[in-house]
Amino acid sequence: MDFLRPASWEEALAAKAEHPTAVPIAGGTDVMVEINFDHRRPEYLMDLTRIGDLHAWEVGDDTVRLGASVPYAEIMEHLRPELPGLALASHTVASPQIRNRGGVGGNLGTASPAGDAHPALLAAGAEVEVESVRGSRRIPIDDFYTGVKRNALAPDELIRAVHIDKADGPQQYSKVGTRNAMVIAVCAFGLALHPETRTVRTGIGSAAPTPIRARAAEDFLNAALEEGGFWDNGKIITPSVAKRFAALCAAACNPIDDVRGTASYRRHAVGVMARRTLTWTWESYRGAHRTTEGAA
């Protein structure tokens, strides 16, 4: 196994073009596990730790540009107001040591359905900025996952950053594991309210071959919130609506039985998390709605 260590982004793109099979490594929290267990033996390993741009973030008027190697710990500490769902997901990643090393780019590159960041990115409607010597492009997160541990990257492309809209409403994230830390998700669920567009987005992890959205559940809830005038009146969502939303989220799953949990348990747990995160986010929205009305 040969080791490539580019000193700049341009050198990294040139190396990837010359060696398309090279596996990028930044935090190493996914790649090194696979190598240590001999599940993967790449011909080339490309170290990206010297490229400072990957460790930086920019907060714009409407969006955050998050470098691919920004550690989860930095997201938790500095970007919680702008990216609350991703900050909550970052809290559930492994241990403090790994949260100080691992970043969203690694989750995206590995594209494991159990990656902790995926549900939050789906719920927020992120875009993945990728680049090669041929140029750069942005891939909508909905189009990024193409199969089990497969993504939409071309062989010569590298992930440079993730673009995420700043939260305009409450976001939540929930994860089920066999213990409280250092655990791969049995299943996970992300939910984001988008009051500006009066829409709701979801993200489900570890309950299908790829991270997915519960689109039928979103359509149902969007219609129910609009028809009931909930966005305007800020009333409590009726139990029947929450129950139906949860059932549709569970139905969106296509899980497997494995050592961490059964398929039936995963479906049940996703339904429970969907109902709970909807309750939490809507209560937050109602609180902000009442404050706005009081100020008016």
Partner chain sequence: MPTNGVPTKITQGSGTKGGIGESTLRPDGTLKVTGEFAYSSDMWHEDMLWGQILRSTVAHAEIVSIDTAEALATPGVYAVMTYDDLPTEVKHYGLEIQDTPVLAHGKVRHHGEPVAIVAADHPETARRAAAKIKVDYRELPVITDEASATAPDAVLVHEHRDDHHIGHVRHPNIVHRQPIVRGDVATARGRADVIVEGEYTFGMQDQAFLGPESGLAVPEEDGGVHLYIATQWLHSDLRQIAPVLGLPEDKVRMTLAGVGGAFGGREDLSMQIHACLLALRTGKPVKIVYNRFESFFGHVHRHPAKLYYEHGATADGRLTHVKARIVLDGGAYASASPAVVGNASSLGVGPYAVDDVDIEAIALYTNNPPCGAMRGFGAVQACFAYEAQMDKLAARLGIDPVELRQRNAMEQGTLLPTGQPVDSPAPVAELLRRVKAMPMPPERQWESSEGADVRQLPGGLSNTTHGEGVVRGVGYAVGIKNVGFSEGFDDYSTARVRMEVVGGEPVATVHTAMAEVGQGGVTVHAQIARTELGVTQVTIHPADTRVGSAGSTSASRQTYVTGGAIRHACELVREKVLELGRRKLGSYHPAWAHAELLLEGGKVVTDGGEVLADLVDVLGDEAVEVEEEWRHRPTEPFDLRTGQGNGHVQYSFAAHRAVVEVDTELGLVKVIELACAQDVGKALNPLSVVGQIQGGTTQGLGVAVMEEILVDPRTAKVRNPSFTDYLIPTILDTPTIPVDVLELADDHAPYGLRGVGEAPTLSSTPAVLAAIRAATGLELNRTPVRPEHLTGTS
Given for the second form:
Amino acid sequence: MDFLRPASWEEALAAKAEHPTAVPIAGGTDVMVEINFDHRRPEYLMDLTRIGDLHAWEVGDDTVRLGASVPYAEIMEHLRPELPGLALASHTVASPQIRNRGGVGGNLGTASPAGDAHPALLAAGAEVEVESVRGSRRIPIDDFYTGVKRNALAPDELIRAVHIDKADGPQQYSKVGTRNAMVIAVCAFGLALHPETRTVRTGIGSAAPTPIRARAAEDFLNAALEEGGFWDNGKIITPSVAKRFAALCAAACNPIDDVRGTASYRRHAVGVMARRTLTWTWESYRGAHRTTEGAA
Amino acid sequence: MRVNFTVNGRPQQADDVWEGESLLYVLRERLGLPGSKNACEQGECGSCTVRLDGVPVCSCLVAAGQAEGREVVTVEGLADHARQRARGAGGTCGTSLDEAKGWTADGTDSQTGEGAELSPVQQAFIDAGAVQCGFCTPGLLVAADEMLERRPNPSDADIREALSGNLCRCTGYEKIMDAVRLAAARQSEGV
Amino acid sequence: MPTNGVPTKITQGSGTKGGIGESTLRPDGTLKVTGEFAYSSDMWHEDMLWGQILRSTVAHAEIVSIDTAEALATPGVYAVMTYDDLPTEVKHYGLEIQDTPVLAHGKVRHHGEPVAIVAADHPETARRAAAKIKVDYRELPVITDEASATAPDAVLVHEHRDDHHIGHVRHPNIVHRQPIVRGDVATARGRADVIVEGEYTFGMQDQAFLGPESGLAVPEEDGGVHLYIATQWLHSDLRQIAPVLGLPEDKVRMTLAGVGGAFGGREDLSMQIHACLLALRTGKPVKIVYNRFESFFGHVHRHPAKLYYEHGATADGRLTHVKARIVLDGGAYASASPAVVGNASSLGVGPYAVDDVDIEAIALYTNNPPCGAMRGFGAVQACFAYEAQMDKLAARLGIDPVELRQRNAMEQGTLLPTGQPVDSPAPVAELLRRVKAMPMPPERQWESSEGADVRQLPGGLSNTTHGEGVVRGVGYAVGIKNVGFSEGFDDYSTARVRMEVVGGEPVATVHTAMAEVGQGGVTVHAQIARTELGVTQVTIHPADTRVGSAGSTSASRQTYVTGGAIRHACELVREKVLELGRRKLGSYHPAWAHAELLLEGGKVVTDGGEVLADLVDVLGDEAVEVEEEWRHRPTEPFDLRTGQGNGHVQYSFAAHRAVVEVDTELGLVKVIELACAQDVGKALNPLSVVGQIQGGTTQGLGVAVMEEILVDPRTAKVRNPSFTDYLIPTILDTPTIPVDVLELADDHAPYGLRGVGEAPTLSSTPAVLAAIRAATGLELNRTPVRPEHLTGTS
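Next up, the form predicted in complex with the partner chain, please; the one we just looked at was the form predicted alone.
Next comes the full complex, and the chain you just saw is listed first.
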């Protein structure tokens, strides 16, 4: 095994081009487990922690450019207003020690369906900035996950940052685990209201071979909200609408039975989380709506 | 490969490090600092917790090469670290050293390692009965000390959240809660 | 002599600081908080090699061939050994039945069985070399449950059994069977107004101690070996190791290294023999440290069980009879299975008075992971089932569940189903009363001005509920555990106590082979010496095999038995010191000859308090030393047909009240509070006692809601050997645990004390399950209960 220590992003890209099998390591929270347990013996290990750019974030007008290695603890602490869904998801990641070390880039690189960040990214809307010596490109998050632990990266590409749409409305995130802390998701759900476009977006984790959106559920809810004038009147969402939305979210799942839970439970739990997060976000939207009205 | 970094304020060098070795392994097997513990080696127990450039991390998940040039504080350096913090804080934790002496455990059996000057949180763990087999203790101490640094007056829920990455199998955590509350109380009395 | 039920009064040494009854602090505390305490995995030696074990990848197979050539040729590798390289005719070991091969021979019987061992200069070299060993398996059908084990054409897990249980089992795949028959269940059934039946499942729990199996074997010049090891019983290890090495026991020196928790999981050998074999083969020190994955294969687990119960009662809530069948899965090797069967059967009705009982308990040989000792063994599984039955009965009768338990509670004098009278206090009803009387935790603690604090709700940080679907439930349970080794075992301990003047002060040294595994034995040993010898300075000598056996640190027995041995040795030392005093100084004061003399505060005093001499002057340059064995009163085996017999030494009782909040839609549980009341006879160290109770309670909580080793029933392979998927409670899963300690002396025991460590693990689990049932209205016949069981999605 060789240990590569690129001092700059350019060096990292060059090294990755030269050794496409090199395994990038930043927080180490996935890679080191595999090495410690003899599941993986990469020829090259490439340390990205010396590249300062990866630990920085920038808040723009419409998006946040989040360096791939910004640790979850920083997201929780500093980006809650801009990225509330991702901040909530970050808080559910493993333990304080892991949140101090792990970042979204690792979640994306591993592309495990159980990665905690994915549902929040899917719901918020995001693009993954990847680069190789051949050039840079942005992959829409919807196209990023290509299979179980597979993503759209070419062998010579590295993840540099994620551009996440700034929240224009309430976002929520829930994850079911069989322990009250330090637990891998049995399944997870992210929901974002986008009042500016009058749409909702969802993200589901650990309930299909890849992280997914519940598109039929989104379409249904978008139509129902539009039809009922909910975005304008700020009324409580009809229980039957919430129920149907939850059922469609559950139906979007394609889960398996494994040691962490049954497929049937996962489908059920995604439905419950969909209903609850819809209630929470909508209540929050209504609260904001009423405040705005009061101020007007 | 060779790795250079600072541990508990002292520059350290390790040679012939296999590239897949963790910081934990280097500390324990190459630098003679076995205080950080090897309970799970998968980031699921916190017993290997150290401060890496000030931040609590699982040293089992830090590749040795990633520690190059960094500063590490382990349980072996915790008392010094707390002492320096007390000094550096310009008297906000003023008399912690004298107090620590005052809290020295009674009972003078062998195996005590007596004479060691302890940080407030170390002393509180002994006094509150938070140590049984002690294997989780070093990691918990590093995590608890860091939390008290950030948050001198934590609520119970804060303590539980901050320590939720550290498993203990012996105590049922009650005495650990007592110990952290005790350390916080003594720390604030010291102000 | 204390009187039953009356708190023990201490005379000798009562004025000496740091004696029994005080919450003195751990002597190893400072070393443990500074990181200097040397655990078995911290051992290091110049030039040492690393050992690695190659384990079977299948559960049941013939080994067709093993090829080690490539592994041996790897640079940095010093030795590779298989069964064929074992040095003597003794190639098996075991606690009671020597059925476990040191390395697999011809056949593997469970997933993860050791097949070959490697020593190399770096752990990675050893791992790579082990991976190069080629093992050709021919797979056999797997035996995974009672039906497959006892089928007429079942493959035998052990083909050639010649152990002492084979004569009384009806199938060679049954390790041991113990019936307990008392009265006449058929007739008693006729008196019952209500009968409830239940079938219960107890999942496979892991001890999950944090310090991995590890140790260092150092070859010695005389051809022997010195092993630094984390274990629960040095001499039991020694007895099993030496014959395999072909060495006399005095050439295998054993020193206890720091033990990172045990809970029963270190009662069997793990890497001990392997490290010694490699050290003797290479002539170099060899260290072996399991990682967490390997640890799940490297020690026995708690027996999973199926329990079938029938309880009958009259309309006014008096138990008429209990009929039960308990099937424990012992896995591939016997380990402690026979003793687990003994406990499960003899304590199978719980702490209740029942005249008519018919119980059968068996342990199976299967190809599942071997199971053996874990905190409260046998009694834990039974308690889960009989307490569920008591709740079922209470519901059927319309009687409050605590009231029903109290009506049937055993008391001093009650006969166990084995016919043995309970001849010490049995405050079962009182413990229930106390735990019920504790104030209830406030409702909706999670509500705050800023909304719901998810950390205090089911799901915790995962943000699954802000109060939706959350229902509170309360449940109770009580249990009985035997203390010490039962069924005629010669259960003794040895203590060497020395008193001399060091640095101008009288100092006592206590040397035993007791394994300190975290429980605080070293703390109470020093306290006993202070009390008995009236000195403050006590040195606890490191535990090793240079002194006689202390027996196992298990069965809640060490404070009783090794504590008893130390007290006994101290009494003899005291007599010798007083004799010395009489000889040297007797002529100076008549009290030397006539008065009752005590040692107190470093002096010899009369019972009237008059000081006769300083111990320093009595001892002078002389050292007084005594090494003595000490036994608790003998027990007898249970009759193999009827189960009758005075099999137990002592009992320990605890009761729990669990308060839980369940997210009934998602099936997530938050335990809000687990209150415990326990009788400890005499709390030698109250702080440690409470710590034991809280720790045991939490292990019971773990197996109620999350802890289970999952074994694939088709392949008998372990599915979750990691801390990622075998979950133990975090600090956010663990509630406040208020403890009410009762001290009713057992006058057969030193200071009237009762073993403490196990009882709280029994009743915690059924109390949590009862509370979840109360919250959900579900029947819940298995533990642990998982979200799918609470949501109808399993």
